[in-house]
Number of protein chains: 2
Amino acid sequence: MFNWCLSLPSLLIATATESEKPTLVLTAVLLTLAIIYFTSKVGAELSRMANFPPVLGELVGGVIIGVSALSLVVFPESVTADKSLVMNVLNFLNPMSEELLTKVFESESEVISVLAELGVVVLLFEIGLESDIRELKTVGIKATLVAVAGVTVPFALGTVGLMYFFHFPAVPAIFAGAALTATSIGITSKVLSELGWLKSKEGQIIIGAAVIDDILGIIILAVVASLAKTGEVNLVQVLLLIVSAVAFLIGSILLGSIFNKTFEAIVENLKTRGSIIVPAFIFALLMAFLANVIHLEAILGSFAAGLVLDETDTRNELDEQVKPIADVIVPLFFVTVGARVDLGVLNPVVPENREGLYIAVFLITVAIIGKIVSGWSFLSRERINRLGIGIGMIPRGEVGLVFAGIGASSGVLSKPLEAAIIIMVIITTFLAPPLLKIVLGEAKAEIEAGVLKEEIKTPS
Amino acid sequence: MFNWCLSLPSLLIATATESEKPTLVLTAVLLTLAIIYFTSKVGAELSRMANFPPVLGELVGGVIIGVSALSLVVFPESVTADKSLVMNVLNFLNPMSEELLTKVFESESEVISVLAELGVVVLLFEIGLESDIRELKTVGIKATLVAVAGVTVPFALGTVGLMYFFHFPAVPAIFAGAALTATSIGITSKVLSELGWLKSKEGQIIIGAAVIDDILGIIILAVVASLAKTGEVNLVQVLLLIVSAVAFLIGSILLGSIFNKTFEAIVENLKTRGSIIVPAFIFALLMAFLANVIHLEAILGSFAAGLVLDETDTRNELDEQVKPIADVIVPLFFVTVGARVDLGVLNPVVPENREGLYIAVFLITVAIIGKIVSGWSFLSRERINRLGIGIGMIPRGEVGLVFAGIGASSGVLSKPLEAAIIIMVIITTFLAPPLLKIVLGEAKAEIEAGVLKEEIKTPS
């Protein structure tokens, strides 16, 4: 073996030893952080000078840096300890030996996931403080019914097209049709409101239904990672859990409007630092907690806590300390998600991975035209863009990312079926935005020549 | 046994199963976050309100959570799986194999060791921002004398008197001796507002020290840590490591008084979201990598980085941002502290634990004294409250629990010297309040009276 200790001082060379493990993965934990921020913002900011939502960026960010690629940031499910580079790095830095640098590697994955997990709690969080309940009373009936059509649509036609066209077993089949389902408020209101369609009626429709296909997302995710636990179905336990879901929302809803004032008053009194964010913290982690032990992901309680945290008057103060955290958590959860899945699986070079590729394609299809047919899911005599309606409910977007992390750690997902969900995930976040703006841009264009008849038409 | 499974839905009775693990570790994850966040604000509100610092109550607030006293937030190295709390709550709500409870049990306490290592990574990362460089020249030779003198002083006491009464090798004593150099800014520069003394003369020079002070105590825990870890002490390597903790802090500060406007430019460019803290983390995180790879503490890195961001333009907008994120990391680093002390081993009712009270007597003794005689340490015509200032350099606070924490997880400090160091943090942090009201508050009466006294001499 080349002996590149000669290349440290002499008095550092020890071969690290089992006592120094702590110091180590502290090491190693704090390389793989500066190197997840390093590619969020770095893909984040290509991503948006592309036009595209900063998220993609970091999902294809982490997509490079992972097990696909670099190998930089790589888990121990999928790879050994000497194939990480950040494990290559501190063991030049520091000799150590095989088992240990297994221990280390392991620890800090074990680090790494937990807080990437805690990321998209607080991401469910922060996107439960941004969802105002009482909006979705005014956009009413419309928005439901888009959501429900764009729900149900894809998740029926995905789940029955995996398991009939490609005979997967039911659980994964359902896990792959709930990812279907979501839609990505953040990139299509985004979008929207750089085109001046925010406050048109198919604006408020679309945001609306987004809002609503947000909470049944969240519901039916709880449900399909419970049934990926046990690993079967059982109809007694689906509705058992869609029930549980649905009472644990809705009563946390109702308990919250009491809980408000109790919560005002106590963020009032407190005096000493972190007056807000810590309390707020507090509830959020115990109804994650409470979630998990009803056996609901801890996220439906994030969601829940951050719903309830928004009818409060420290509304606006929380938003913005949350934001700075969010800001150095969430990145972990979307950089992480693109490093753990391996498209090696979709090359298709290897005539193996055609299987793969056949089902991406599927997935893709399903997911634009299952949003696509909600544009027509209800009746109105007023001149509507339907089309436009349909394409804005098309991003996956982070909630469809939410789907496939969770999918990945359960275990329930074979690695052609994940990473045919990343890369439905990813068409169609990518296609939305210029689909939404051709098709609305033509209409805009179309009303403003209109108008503009109109006002020849009839000089004042 | 009984049965208390039959309490839950027969549904949810199963046994967890290995592949749980990562959910398992989440909800536990999730409740001990919850259980430190309440302790700490708990802790420092109440603490608030007997007018001392926070700090002190989330650290107190630890002791009763911890191995002392409710066994809520434990860790590996002190008890097993079935001496938690937190653990036991988990088994009663999901029943699991003592294989698994264990293993849950330490991916769990891994995980908020390492959050807490993050918490005091970012604890330093804030103090650097806070501790202006420039200011420091202002206040001059007095305040760095006072400063040397209350390290020196009772380093040498606290080391010498170690080694010799209480026959201690040289690691350990040297580690005690360092933990009484510290002095808590924090803490001082608050009584002294209060007092109205912070503007004086002699608050300058005590906030002056305390700053020099901070970078001292930074500079010997890196040296004493590394130490720790080798175990044995030798000069040379002593020399060497002092010479390349000063050399990577005055390096740091000359090449980031050049870095300062690339990081400007790097920020102002940023379109996404977080802007401003992703970069600032990614510098600190990578400065505290360096600092760890040339073997010296990852503080020093994140302080150093602190130090250099504080030079920018961007500063006011960073503080604004780290605090939230300091609010709700930095807790998890005093709580834990708090928790792991076993202050059953300086119980007085059992024999041998007469020794460790002896050592907590006396150094308690030494961090009096030797903070003290600082205030004598210049020549001065001016006349000026020496003692005032000697007992401003008093409480060790903050700074005086980093190197208590690190000490014991680097395993170097014998349970009672650990317990010893805990106890005079606390008293000395305790005492000094009072103490500085009493004798600064007399001296100010005086000069009122004094000033009155000229003033009834010469009327206008």
Given for the second form:
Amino acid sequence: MFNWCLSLPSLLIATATESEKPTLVLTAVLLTLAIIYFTSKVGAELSRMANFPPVLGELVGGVIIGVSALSLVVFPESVTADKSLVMNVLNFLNPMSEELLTKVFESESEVISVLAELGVVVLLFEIGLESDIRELKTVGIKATLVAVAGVTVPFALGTVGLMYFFHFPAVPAIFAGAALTATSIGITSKVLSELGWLKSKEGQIIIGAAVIDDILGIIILAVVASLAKTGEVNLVQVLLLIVSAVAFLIGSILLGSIFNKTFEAIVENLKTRGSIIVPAFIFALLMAFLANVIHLEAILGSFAAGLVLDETDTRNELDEQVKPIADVIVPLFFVTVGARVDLGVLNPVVPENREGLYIAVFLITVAIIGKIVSGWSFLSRERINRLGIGIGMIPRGEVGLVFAGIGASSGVLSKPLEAAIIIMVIITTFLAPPLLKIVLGEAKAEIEAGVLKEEIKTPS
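Here we have the form predicted in complex with a further copy of the same chain; I need the corresponding form predicted alone.
This part shows the chain on its own.
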């Protein structure tokens, strides 16, 4: 489409040389970042206006500007340099040889990819800060059972189904199954708050289970991402990774009380700007580094850092200071996840693409059923809206995208499977809020009607 730019003769501008590559890479990165931020903000605002989570707008915006449509933000694993609109614009302004153009494209893509990975590290740090472990004590065993069922059922059904029905190898099947375990606490809590159910028994069970889901999901992700690096499943290795991940997380939390006092003492003695946020990020980055060193995922370290710092007296102020940083860096991750997805592999007109659609339908079905059954995972004589609990666990949101993004960057997911996972994340995130409003809205109406009847029966 844009090949004419490559062959455009330039009489006034000299052909760029190899020595100018750093400047050209920076120029390309700046233009790409501007496009990503513009897309994320427009997508988020449109999504909010439609009463959907902003993250969905960022994801869909990424799909539009990515390889599936406009080719504004693309990567070498999907296309060549001459298919990138950004590279064509840059080549028009600074004519380059084909070799130099390819090198600039690869370097620019690498920078954007690293920034996106940093974005997911910040995202998991923020999720850790929001995952108040103390709240789990109030819902206890019920939330734990809901979380365990909501993780194991979709994981088992998804993994076995992909291997049995679609003949996927073990590692990509396990990775896709792991993506089905996530629950977006942010999306569900927003809907519960709007409906006035956040402090209800159902609301507390959902939120508690979602927090445990995050913890279990991050452990699973650390394990399957490590498996993706070797490309094979070894039972001893899997057990070792699980033990390592659990020990790392529990050890971090147990040692947190010691570190918290040190952190608070450091904060009290710092008098310049950033006295809270900078030490917090140093800690998060060091924890991410440590997780990587022991062959776990960096995100497990940043998540653990968030859990630890949530116990400090400065947590409320830290929460507020992290938000603007997350607003800047996290959208890079969501938009690039969408940009990498080639929805063309799900085009039903092409016969060989239809299997990808079948995979997407299968994942969506398992994703919904696997979470709904979690509402019936505990025994209770209390009157509890179990369907509401199950539906509240359905949205995958940003957590599901973390699985998809890491799976795609590791190369373990085929294009159809990657696209199917993204479709699953989008559909479950779109479906959950209206379904939750219908189910809990009807329940609220029944409760109010029951109260009214009791008031009528009771003599004044």
